[in-house]
Partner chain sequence: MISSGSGKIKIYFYSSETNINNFKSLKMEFDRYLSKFGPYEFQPFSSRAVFEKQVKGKENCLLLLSSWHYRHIHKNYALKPVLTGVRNGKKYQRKILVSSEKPADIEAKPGLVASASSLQYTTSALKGMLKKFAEHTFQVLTVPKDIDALMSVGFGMAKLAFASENAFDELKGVNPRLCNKMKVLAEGEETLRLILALPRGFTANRKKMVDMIKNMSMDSDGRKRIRMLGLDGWQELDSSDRSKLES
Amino acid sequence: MKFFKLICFIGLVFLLSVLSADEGPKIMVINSNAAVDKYKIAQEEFTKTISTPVVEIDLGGRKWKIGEIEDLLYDEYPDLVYCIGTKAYLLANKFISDRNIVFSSVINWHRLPLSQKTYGVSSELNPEMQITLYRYIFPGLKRIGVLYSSKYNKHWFNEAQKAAKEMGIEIIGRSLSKRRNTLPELKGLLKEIDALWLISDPVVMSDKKTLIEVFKQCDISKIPILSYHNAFAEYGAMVIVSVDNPTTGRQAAAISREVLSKDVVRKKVQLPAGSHIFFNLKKADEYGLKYREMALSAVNRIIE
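Would you pass me the chain only, in the form predicted on its own?
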């Protein structure tokens, strides 16, 4: 009888281990706000690509109490959590920083508290690549202006300025500490530059009214705006180089698979793998700008 019970016990342990192995790793997705289109698209592509059931949390879907999030994270205690947006990342890092965390859609990830198990996809495209493109389209481009806040984009600005210098282009920056300084600094900057590089920065671009005024002032001075989001096309941006959001989700899924399979992730935070390029030909002709026609073959969409 004892021998029979021992055999049953061993069989039960084996069965549980098999079932546990079949379950696979536990993955969680925390979205700062799934109502934001680019966040939603990244999440959809991630869940489709990862091909493993995931627990999904939308921080923007309702009012969450910190205690609720904490309890949920500890109860689930995932092997890996994909965080979309800064809010999602900071919560995961606060409560389960010992787990694998992959992030995307975070402005200036260098300012985040990072751990040995932090991985991600940068929301900023390679500045060198963008400057090369701008110079390729506009061979006469010499001086590019940038409004930025040190809090969010100091590291990015330094990298961009260094890359531009190597290509014979001067980047003239104005660092803002307060949102109300955007327009006064812009008016002074427009006298010194050939183009304005409008980057993602919540201090610089705090509301729609400011955005509209920035485009208005540049239009009056016939200074082209180089930007990062397709939505700016309707305001008259000259060149837009935007991150491809579906690719970001797939890229985060690929990183997650490498982490969970214990493969060596060569670069823990990667540049976005995909981009779209818009060129406003109508606005270029209106400003009388000289552009390289053969460069238009590299453009995904031309606005005429």
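Numbering follows the first chain given and starts at 1. Everything numeric in this text was worked out from a predicted model, so none of it was measured. First, how it differs from the form predicted in complex with the partner chain.
- Look at Tyr74, Ser177, Lys162, Asn126: the residue sitting at the hinge between the two forms, where one rigid part turns on the other, is Asn126.
- Here the chain moves as two rigid blocks between the two forms; the smaller block's rotation against the larger, from C-alpha superpositions, is 28°.
I would like to compare: after the form predicted on its own, may I see the structure of the form predicted in complex with the partner chain?
There are no partners or other molecules in what follows, just the one chain.
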């Protein structure tokens, strides 16, 4: 009997050693809410690209108690966690910040608490990328107007102005201190510019009424609006350059592979590698704007 038990024990040890030798890195995906399309797409592309089994958690799927998540994270104790959205990242960082964490789909990642093992894909294209793509569609673009508040966007504005200058484009800015200044400042600006670049700024876009009026005034003056979010398509934006969500998931997978293979990750938080372009061709024709016809092959959504 003793001999039989010994054989069984040796067999079990052997089996466990074989299993653990075959085991790849343990990867977990935490999605802040998989019902949100862009989060869902990023997750799908990540899992497809990483091509390793992953443990997936949807924080939006049901009501989680904080203790449950804590237990789950410690039980799994993954080698790497891909966190989609701020909520997912904050939880992973709270409990297992000693593990590799890759994030994406986080607005303004600079405000996040980061650890030595934090990596990510930013949700914002930098100003130079955006100007490059606007110029790619409108090669004749020379003067772009920007309404901004120094409180939120001074640094961004300076960076955009510098990048534009290198491309022979002048960024003409109007710094606003009060919400009610948006429309009066826009009126003056419209006389000096070829296009208005609508950026994310709570002082400039304080309410829907102001936003509608900005679009209306630009339309009267036939000044195209360039922007960053697909929500502005319905208001009449001419070109919208935003982040391509499937690419974000693939990029997070590429970073994860580098981290797990202990390669040097040159940039811990990267700019998004893929862009999504919306172009209102109908409006461009109405305004009589000259655009690069070949750029149509790079446009994801065309209104004609």
